[in-house]
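This document starts with one chain, in the form predicted alone, laid out as structure tokens.
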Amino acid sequence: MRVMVIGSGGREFAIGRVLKQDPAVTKLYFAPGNGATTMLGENVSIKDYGELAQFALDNAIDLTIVGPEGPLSEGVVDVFKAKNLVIFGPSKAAAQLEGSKVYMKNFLAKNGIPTARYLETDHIGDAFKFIESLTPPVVVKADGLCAGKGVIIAMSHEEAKVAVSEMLSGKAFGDAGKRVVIEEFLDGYELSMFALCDGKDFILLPAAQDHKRLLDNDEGPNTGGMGAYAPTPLVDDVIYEKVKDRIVRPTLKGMQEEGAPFEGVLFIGLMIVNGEPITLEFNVRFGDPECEILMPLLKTPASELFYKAATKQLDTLNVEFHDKFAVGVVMASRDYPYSNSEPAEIVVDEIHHSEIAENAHIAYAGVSAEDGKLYATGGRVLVCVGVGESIKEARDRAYMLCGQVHYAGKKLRTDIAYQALR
């Protein structure tokens, strides 16, 4: 089989590691790929849809898998479909759900799916007053794609009135927050569970946890994620089948009757309030770091997985994971995430211990190659995975790890998997 796969993050690093691992796959393209992906596979620098779809032709590429939401929203999957192309993940009008927050819970609201209280409006009066109608916190959050930055939790009245007024004058996230979603906030703790859908069957993936603030002890500002562990002692059998029951069977009915059935990822960020799931948000690819640490406990072959999603093929298979967990720490750039860092380069120390080499491994992210060598540009670095029998076993892996890792400026939370391991 020769897959491709679209993005440059850690997430389709992850994923490009699990297909090469994979006996079905002969050969693997990334686009674009970064500056490590090539240890991987070959990167193709085609930015156009339309051509890259005339690639995968070319090239007998058999299944393409899409990564990050920006292609999703723009519509990849259509371009690709109309040349009767392989492709997962889901059509530009399902990808709605990701793209608009408005759409979102305007659709969880029509389908009887458990959210918050929420307005969605453009109206910075109405705002205002919906605001003074909640007890702070108080969640902003911009109607469009922000790179996972669109989420202010305001811990009063006044601050979230000025989210919102930066919002709408377009000063905070241009035109992806001319329209806001206000929602009281919910005391809980907060998940991150996967389903594998076909647009009519799907697969639940083991529950994780994400880390979203910048510092230790989930201080500083919030980030695309700083670390994250799966499958979290937080969740039993009996919040497993509230989701499938609650969430997902009414998304995936409801997605059918808006002529949009929902194929690919379906990226739920749930909070768990008094054992019931609550639908914070969704979004229509692999979180990442969720899927880093997600990849390496699939037993079942990527290839099998991937393909029979985008195929209409679930209810065939029989999807299998290690009896493991992950714990997978980022390593960001000095200025992040306030600004962009001067390249430096990554030197990974020669290991030695079995222990790591065996079960540890690092997906790489935002690098460069130049010259054989690999340089850190700007962001999150990369996301160094432990494997163990048990999360604390996971975590001193993947921290063992992050000390042969060195480059100027390296930033790193120590604290990745507390919430399972306090």
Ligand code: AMP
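Numbering follows the first chain given and starts at 1. Computed from a predicted model, the values in this text were never measured in an experiment. Compared with the form predicted in complex with this ligand:
Hinge location among Ala326, Cys402, Thr115, Ala208 for the rigid parts moving between these two forms, by C-alpha fit switching from one part to the other: Thr115.
Now the other one: the form predicted in complex with this ligand, given that the block above is the form predicted alone.
Below: the lone chain, stripped of partners and molecules.
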């Protein structure tokens, strides 16, 4: 099977890595890939989706997998399908579940899927009235994109009103804050769950926990994620069944009714409140770094899983996972998440210890290659992934590998998976 992965991050590296290990995969392309995906396959620099689809036809690519949200929202899946190519990911219409907070919230409400009680408005009087109806803390979100800073957890009605006033007046976030979503505060623990969907059937992957804040003890600014582990012991079979029944099945049914059957990865951002899973948000792609720790847990050949998901055959697949744990520690660049840093050469010590060599690996993300050397080029540079019989063993292996990786300005959290080890 000839496979192409669209994207350039650690998530796409991780998908490519398991495909590379799969004997059924004979050729692997990345579009555009990064400075390290050339270790796994060939990078393709075509940007236009029509031309990329033509490239897939010309090169007899059997399956394309889309990593990031951008190309999905821009309709890459529709372009490929119009040429009868097999591609795994949601259509442009289905990708709205992530692209628009308002669409998502309305979809959840319409289909009776549990989510925080909310009001979406641009009217200050309505906003104040709704704030008064909630018991603090109150969550205030700017509707548009604000580089991860648009969510305010206000500890009093007054504070919530100030936040809303500043957003609606444009003072806080400009136009992105001129519509707001006000939500009840959910007090629980946060998880990421991923359902691979083929429009009608799905496979729910082991639950993961991300670490969104930059610094230890969940302090500092929000990031794309500084580390993750799975499966988390914070979830039992009862919660998995509730997620399937109350969230995934109604979502698949609802999207069919919308005329936009959901194919691809449904990323469910969950808050577990007193044992009840409540939907915080949907994304239409794998999480990053969650993908980097879920892929190594997959026992079923990756090509089979993704091909069947892309061709509506998940009902014929009996998917298996290794009975192990994986922990991923993100190594970022010096100025992350504020700005890009100067390129810095990456040196990885030769790994002599067989325990690390066999049970830990690097998923490369923000890297470029020049003259046979790898450079950290900003953002999240790479993820050190450890696999083990316990979370502690997996974590220790991931951190041992982190110690072997060097570049100027390397930055990482030292407490990944702490909630599972308390």
